[in-house]
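Okay, so here's just one chain, in structure tokens, the form predicted alone.
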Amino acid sequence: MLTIHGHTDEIPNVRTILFKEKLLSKPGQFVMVWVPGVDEFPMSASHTIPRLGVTYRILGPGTTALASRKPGDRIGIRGPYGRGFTLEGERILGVAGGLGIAPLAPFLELAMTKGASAELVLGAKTAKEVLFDGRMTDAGVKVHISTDNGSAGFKGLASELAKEVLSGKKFDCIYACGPEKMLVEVLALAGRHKTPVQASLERYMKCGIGICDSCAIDGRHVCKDGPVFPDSELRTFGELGKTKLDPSGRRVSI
């Protein structure tokens, strides 16, 4: 049980909540997050130094009863759990889609404490909904944004945005983040300028542990194997990006 430092709202129905107790997490694992009486679900760690910190869109139960909690209250926190990023080379890009902002940060900021040079493909769907800008521009992440709209920034998706910034420049790995057909499109493009990636996906997890097989894909679980997998691993994926596992078990597009 963890106690609430402080609760800050982000983005439109977004909030982050940092932990008073320091709980060692790698950039790009999760913790399952429990809120007495309601429900437990999966988080990526969004922020890992000083404190843990988890960052989440307000969807239904679950997340709003967590979003009533004040400092002082306690949460459940099982975890850490997964692989997370591992830091490849000196110069790297990440992408992120969304949320997927939300692993890539932490692990954004360390490696910049390592002397690596980093830059970011950050995409929303309008500039009200970019996350995690000024953080990373803070920690010296040369930002390029994107919305779908074109109400800040580049006027598309963060994978054509991507593209942009692939075609100008070499980078050792990419690291993404967001919706799996997004991620196909990066691991597309990283394949055509020859890069290494990483990637992390989210799949509905209940167990976190590599039990109740609702995040496999491919015959892996994503809680356990990942969430972060190399391009190596990615490749082998027939479903990725197609299909997943709803909530009931049953197999369904994405």
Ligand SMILES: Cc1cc2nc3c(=O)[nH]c(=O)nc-3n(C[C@H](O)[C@H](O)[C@H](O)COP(=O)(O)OP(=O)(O)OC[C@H]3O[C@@H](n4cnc5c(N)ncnc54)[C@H](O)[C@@H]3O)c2cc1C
The other form holds:
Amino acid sequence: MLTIHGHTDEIPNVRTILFKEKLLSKPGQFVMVWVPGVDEFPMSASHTIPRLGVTYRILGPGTTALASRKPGDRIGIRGPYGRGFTLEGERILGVAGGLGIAPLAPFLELAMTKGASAELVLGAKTAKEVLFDGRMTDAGVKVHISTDNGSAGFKGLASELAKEVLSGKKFDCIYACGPEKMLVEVLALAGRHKTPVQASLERYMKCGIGICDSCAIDGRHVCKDGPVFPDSELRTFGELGKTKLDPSGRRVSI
Amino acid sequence: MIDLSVDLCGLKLRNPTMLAAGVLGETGKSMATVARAGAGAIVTKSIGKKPRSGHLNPCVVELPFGLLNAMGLPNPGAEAFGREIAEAREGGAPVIASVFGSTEEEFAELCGLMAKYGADAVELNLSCPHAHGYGAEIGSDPDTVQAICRKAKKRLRIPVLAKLTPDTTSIADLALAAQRGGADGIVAINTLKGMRILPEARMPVLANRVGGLSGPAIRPVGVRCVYEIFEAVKVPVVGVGGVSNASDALEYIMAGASSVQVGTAVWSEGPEVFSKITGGLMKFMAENGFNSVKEMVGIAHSSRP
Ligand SMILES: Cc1cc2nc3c(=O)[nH]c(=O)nc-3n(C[C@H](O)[C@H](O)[C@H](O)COP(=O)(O)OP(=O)(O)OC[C@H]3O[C@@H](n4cnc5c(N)ncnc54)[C@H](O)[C@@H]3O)c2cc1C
Ligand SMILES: Cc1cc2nc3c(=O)[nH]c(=O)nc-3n(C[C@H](O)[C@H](O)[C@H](O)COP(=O)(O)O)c2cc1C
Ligand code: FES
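Since we've got the form predicted alone here, give me the form predicted in complex with this ligand too.
Whole complex next, starting from this chain.
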């Protein structure tokens, strides 16, 4: 178990919880967060060094309980699990939709320290919901903001802005995390530009260790083979952007 | 020529390894992947009549010597499972549908559906230790075991396997009851009931509090159970519990198992564990002068004075 260091409010309904301890993980990997007596759920590490941090939207009982825990309280952490992002080339583009920036932020920071030059398309619903733009600018990333209503930056979807950014420039690799429909768009866009993609997926998780099959997508497992998949695999997924399994294993549309 | 193929109640298996129930067995494509990785047969997740979400998380605890799980029999419901069985069979290995119910009628009905969907055999889950009203709760009583097997058998032409719990005074009595009911084979063992408390949290980790222990820790229990069952019954026995290499599989085979199932080792070793086990079996057989798996089944018994 880890000890809570403190909480930071980020944007409405979204907080970051920092732990006293660090977690040796690769950006893009996730942990299983256990709020004792309530629930256990997967969360991407949004901060790794000097402390593990998780940035989360308060949705249901689990995240509400997490938000109520105080500094000094103990939280169960299993992990890190899964495959994270791998740096390919020097000129890279991140495309984040909503909370998708959580796993991308530590990756882009790491890429900058390794000498890469990074740009980021950061999509949000409104200006108030733009997350980690300051953090990314501080890391030296060139940030392009899009909002659905145009209250900040480009008016439209992150994938539409990514199309503009890509039309002017060649990148060695695109890194994406966000709603699955956005990932499907980014994959198609990257295909037209013959640029590799790594994208992080989400599925309902129970075991987190590749044994229960609840996070299956076309015979692969988001908890073990992912959550980050390269385009070569993403393109073989017939379920991408279409269906996922609910907690009972029934197929439901996305 | 060394021949790894085995006949299990009339099913032709290209080798004696099988995927155990509940491990990567919810979707057809995952099962087909495991079959392509080398498993001789596939057992599906246990399927019930209605969709069921299972227990809340945490439902798995990793331990140095195995896993403790309380999945709680999550499944999409029998009617949604036809397409998964069809996809699983594309992997090229026989597919055995595991089913769970609370009454003989429910078991029989599920068996009928699974046969219709193309399952090559059924495995009756009479042994899950963490789902109220199912599994071990009903499978610890020999009369109930016999009645469930009888009703399932009446309904089916494909083989019926009874999977038993080790959490009982005499697993041989349960196996005899299953045989009386007409079961074509016995599968042993399911997980052992267990609990993990994290002192820092002052509570059990599993949301269900109680779960089933699997992996290397339970292998000696499983081997002992198979040994006892082999002496008691005439039908074939399938050994399960803590198999992760050829030596583990040989323990079960020599105790009397015609084939073995592998669950937890798929987590620790990946699906490659199946080809690792079969490779090791080939090597052992070559070095020790065995030509078929059958020659080794139960040989540990003949060493008794
Ligand atoms: C690899 C991965 C990384 C994630 N990273 C983040 C992150 O960085 N920040 C963040 O806010 N959220 C993240 N999520 C989603 C997060 O797990 C859910 O938001 C959280 O579980 C909600 O729990 P709750 O009890 O508050 O809400 P509930 O009311 O229990 O659920 C609300 C919704 O959350 C999702 N959810 C609930 N339990 C799970 C579960 N066990 N597995 C997957 N999804 C679940 C479901 O879609 C559900 O409809 C991630 C999910 C995955 C699979
Ligand atoms: C995560 C998990 C889920 C399981 N689900 C089922 C199930 O649905 N039905 C069943 O009969 N056994 C189930 N089992 C038990 C296994 O099939 C097997 O009997 C047991 O784990 C011992 O074998 P092992 O040590 O190789 O894992 C499950 C085991 C695990 C670890
Ligand atoms: S969450 Fe269990 S296999 Fe991925």
